[in-house]
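Presented as structure tokens, the chain that follows is alone, the form predicted on its own.
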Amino acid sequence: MNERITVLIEQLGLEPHPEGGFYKESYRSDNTIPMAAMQGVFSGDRAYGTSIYFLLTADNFSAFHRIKQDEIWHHYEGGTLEVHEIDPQGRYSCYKVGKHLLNGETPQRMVPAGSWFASCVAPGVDYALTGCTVSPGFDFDDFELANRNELIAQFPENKQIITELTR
């Protein structure tokens, strides 16, 4: 692990994330949306919004998962992050999140609620420090880590990328 990655983990207080990479919640709204107001989508009240720092390195990836909320990715530092998305209809897309706008990257990317998604740094990149903002706020009750065989059975046309980005 290079020195910059070590500094980021230590200075930001990052911890291993269940999907891969490192994270730290940096914001959680004090105000909440009552469960009843969200028409049964969630198992309880949710904060208005949450945000985390998220760090991926060349030797790790964020495995396919989905949540019940929209998630906005923000690029802070390092190289290009690839966000791989399979929407509920099985359409696969790969988005480049980074600062090189002339190379087709964008500094933000929104993943819609219910889409399966995974991420990794682009080839040749050591790390990418990003942030993820979720609204209504993230709760691990809303998080589902993909089962490789079940996801391939559902979307066989995406077998290669599913195999690469699941555990």
Contents of the next structure:
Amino acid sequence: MNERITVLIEQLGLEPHPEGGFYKESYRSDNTIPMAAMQGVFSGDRAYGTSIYFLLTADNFSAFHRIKQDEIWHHYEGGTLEVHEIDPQGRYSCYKVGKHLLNGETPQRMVPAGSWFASCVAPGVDYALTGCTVSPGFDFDDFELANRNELIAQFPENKQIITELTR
Ligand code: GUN
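Now show me the form predicted in complex with guanine, since the one above was the form predicted on its own.
After this comes the whole thing, all chains and molecules, with the earlier chain placed first.
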């Protein structure tokens, strides 16, 4: 494994994420939004906001999942990350998150609440270190990992990308 990847995992204290890749929560607000203030969307109180480091390597991918809040991705180092999204109407888009602005990349990408999304490094890239910030704060109760066959049944036109990026 690339030496830098080992340094990132060890020094940032990253752990395997259920969706694939490695992560570590780097920020969780001490303040809480009461459940009653959030229009019935969330199953309990939530922190104002949270942030994680998220590392993906060439031999891995983050599988399709969705959460209940917008998620902002930030590119820190390494190569380009591809973020694959399927919105609730079934429209597929791929966003390139990275530093090559003249190639259509952006250092941030906001994935809208409720969209299915998955990610992987671009071809030829070893790794990408990113961050993911959400508000209200993250809770695994708001996290849904896609079932491959159910997602294909719902969005048959996206069968190929769903098959590639689910387990
Ligand atoms: N904390 C644990 N997992 C996640 C995740 O997938 N996204 C965000 N934003 N925070 C997390």
